[in-house]
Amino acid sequence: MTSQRQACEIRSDCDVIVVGSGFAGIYALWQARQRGLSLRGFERASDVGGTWYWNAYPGARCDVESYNYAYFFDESIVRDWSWSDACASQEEIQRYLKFVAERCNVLEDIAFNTEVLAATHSLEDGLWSVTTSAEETVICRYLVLAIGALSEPKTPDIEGVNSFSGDVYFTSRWPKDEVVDFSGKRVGVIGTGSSGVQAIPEIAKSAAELHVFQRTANYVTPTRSGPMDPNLVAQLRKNPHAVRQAARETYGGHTPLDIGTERFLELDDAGRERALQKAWDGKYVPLAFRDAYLFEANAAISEFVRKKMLEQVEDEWTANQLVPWDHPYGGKRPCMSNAYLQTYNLPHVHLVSLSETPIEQIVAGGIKTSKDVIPLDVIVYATGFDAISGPLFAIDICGTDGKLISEAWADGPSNYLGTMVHCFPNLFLPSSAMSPSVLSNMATLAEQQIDFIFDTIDWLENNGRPLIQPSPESQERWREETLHYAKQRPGALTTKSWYSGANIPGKPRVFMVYCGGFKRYNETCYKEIAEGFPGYELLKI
């Protein structure tokens, strides 16, 4: 054993630090224990769940079916847990994650209500120094930031946000210790993304008046919410490992429950219309055709969804404002709801189109637009997140060259395989930029990336514990490959969305999600291990 390695072991408080306790964090803690590594976990919330802890607003639920949106690494977990709905609610998903954390015996490894403030790497001894809000500094050899892609709320960029005298709530940080009652109140909701689309119908049930302030319209299609199919559940429980492996062979990290059987290019106009209507009725319209990924097929799907949206809203002006005319389906995060559009048919629900009537400022009694002041008792900000890179920038992460990661990414994210960054050795970033991330099944991605990360750590442990970081050339190649596949996705590079940071003023416009497909991504990761990490630099300490 070298003297350097002895020094490393003396100074290190643990082998691995895992930050976050959502899907990736819980599984990372379990993997560390399975592989005999000492560990510490930190979570700024008071319980596990990650995104599914904080996003507890009314109506919050997953739009990926519960058949797919779950762990499959442990057969007993698949067998012993029963979902109540095909698209589970926030409360049920958080309860599920608590169940898994207890089953895996990782709760004792997590310091809750503890935020990681900074992390600094020393090339001299190859260790990470992690500082927490508990005024503790912990030294480790491997740092896994399982902090998610949607965990840093976007600060409202509206004048006078602190002037309002009524109640204020954020869908991204919904209160856990109180029941929010909108009965008899005048409520304003700013934002019509996924959280707004889910919350607005629920708020409308009790509010006296509801004003919805919409910046940009989104596609809204029906959800698959409803009772679980016992036959499908039985198939999943029969061989969870096979389900797990099969998911990694797909494009999106999950097996679609339905998909069109015909190809768009092989159908005439009447055939296309029949296929689209069948897919709409079956709630799989984004996959109405076998070749739905084609620009021509996507255009037909987009137009069909617009038509269906118009049919559900009685007022012609409101309907036209709610329909996204400016981008194709999938250019932004699509939304799913069986009640959102119909909510605007209620007499006490009013749409304010900010493209026509922009907000000028928040005032004590409500919201002042270019037209008038709308009196409110409550404002709900459904304004989303500083997505993907934002959670990393919220921590002072300093690499071997003395630069913060926010400085290294000043022109946009640059990494290799979405998990590691040059000059930040032994730092692993599941769910980060340039991985399949939010355009895949996040549960499958969590398992795949954590497996890859800990298989990499195993390799390092068995090969003298060198430090590992991607080469600059690999990062540039991966960035080009990410852009290459983004160009093939309709609307990816032409639509202003949080996929490319367009929702944050001043944020570099870089498409941050890898669209080459889950199968290709997984194979590329494991090719690196099989070939001894040719795309990385191995540094001796």
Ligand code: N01
The other form holds:
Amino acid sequence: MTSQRQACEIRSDCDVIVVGSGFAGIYALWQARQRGLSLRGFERASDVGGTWYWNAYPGARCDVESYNYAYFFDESIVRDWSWSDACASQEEIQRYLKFVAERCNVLEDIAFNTEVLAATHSLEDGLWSVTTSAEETVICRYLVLAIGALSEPKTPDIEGVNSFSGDVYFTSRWPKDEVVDFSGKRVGVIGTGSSGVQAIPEIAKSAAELHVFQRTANYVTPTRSGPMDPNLVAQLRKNPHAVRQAARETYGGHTPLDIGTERFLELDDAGRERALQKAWDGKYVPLAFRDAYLFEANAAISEFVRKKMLEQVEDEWTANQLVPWDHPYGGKRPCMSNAYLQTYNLPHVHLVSLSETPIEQIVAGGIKTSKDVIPLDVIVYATGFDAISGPLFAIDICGTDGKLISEAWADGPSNYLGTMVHCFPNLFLPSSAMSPSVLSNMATLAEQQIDFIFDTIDWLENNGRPLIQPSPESQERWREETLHYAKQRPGALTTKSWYSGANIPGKPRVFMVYCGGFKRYNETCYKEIAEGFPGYELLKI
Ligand code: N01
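Moving from the form predicted on its own, what structure would you give for the form predicted together with the named molecule?
Let us now look at the entire complex, which starts with that chain.
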């Protein structure tokens, strides 16, 4: 750490450093400006977008509706931006984020192509010292790491990954300066999470042969992609602040449009089937019932989706392999696509079920399973991320006790309200562990967390308190509360998923998402401010 600091040539100061320029980063820069704080922004990519910059694979699209997955803090942004699709493509979302960054005048504050490598806090001066790949050290009072939950790609844990002689692509690092052409090629896709499910139908359109290597099947339901409803747009534009407030009052931070009106427990079998079919047709099957959160209701939803999936695939063996029999709906992040399952009805698309014939190694000419070598020209890794804690561990973040955050979290994440960590004062972590994060609408969450973070900073400035960190007791209480709600979520503690780090060999198995709901989360945050931060320690310099 020290040597990195000494090696740097330039030093400058500002109040706030914001790292990352996705939904949270752009809004954080705007908030800092609005509150009269001096700021610097750093972004390792060449443009804004965060997740939506990097994941430019064919078919990349948000499966949360665009009217939901957007900022609501500024009326003119809501009024002046028109989505072309009810579920926007990656390209459109990145364009939207650029539009917002320009509108908010924050582009000039961001150093692009600049990675933050390390950050060290000193209690002597109460400052963060941030080192970048441009060999610059910047000193600030508040550090906001808006680096996303899904920004650190998982390194493929397969023998021989470097042996392949053909072309290799990662969905999480899709090339920006190359049009990838699969025409006439034999392509292998490894991974069938949300990215694989979106990319596979697109790749199948031009590939000569497509082999999909599936380790675990996922639930796949229809998406709402299609034209925007003009009445809905008009309704949202009428009062964006009310829309934003209403979303914060819900469980998931979504504009509450579609949800079953009937309760699972009050219906007979025929009524349940009717409600499920109605929700399937309306593309809101996870919310088919008012009480869809119940384990019994979840079991009915899981069974119904499995039945619908089986109906769409012609070959019986393939259909059975594609259906997730091992976990309940929502145990892993469910996928949405109107084309994925039907893709397996094409004669040149083949499923390789790794539960039957596991990959033994990648070889120069293709992928060797326990059965045979499948010859390939291209391999696409849709193998996911070291989620939530991975992006933080990629930076050497050193706290007041001399420990790196990766050491402090060696047994799993520990924080309070998902945003601050004991021994890391004035470090703010939007979309990190133990917040509603990936189980909520990330756009609503970005606004809520950045508001909370800057309202906290305002409070510190107005009360002459230079440093804040959560107390160990609050962190323990928050860990217990997170676990308490995880136990109530079907499949949360029993399914192997990236929500709990199970996709990364050796990562501690801790369910990393707060499932108490957005409303409760928001209220708990603002109760802290209202009561003068009883769950925190206010330190002196
Ligand atoms: O990653 P994943 P993703 N051998 O981790 C498999 C968001 N997102 O990029 O399940 C063989 O879900 C792995 O298998 P298994 C969304 O939150 C949103 O697809 O671990 N297979 C799995 O099938 C999503 O959840 C949108 O057994 C291996 C796949 O690779 C999150 O991003 C769109 C393997 C990884 O799936 C991550 O999605 C896209 C190995 N060694 C993504 N290692 C929206 O629409 C891994 N796998 C908003």
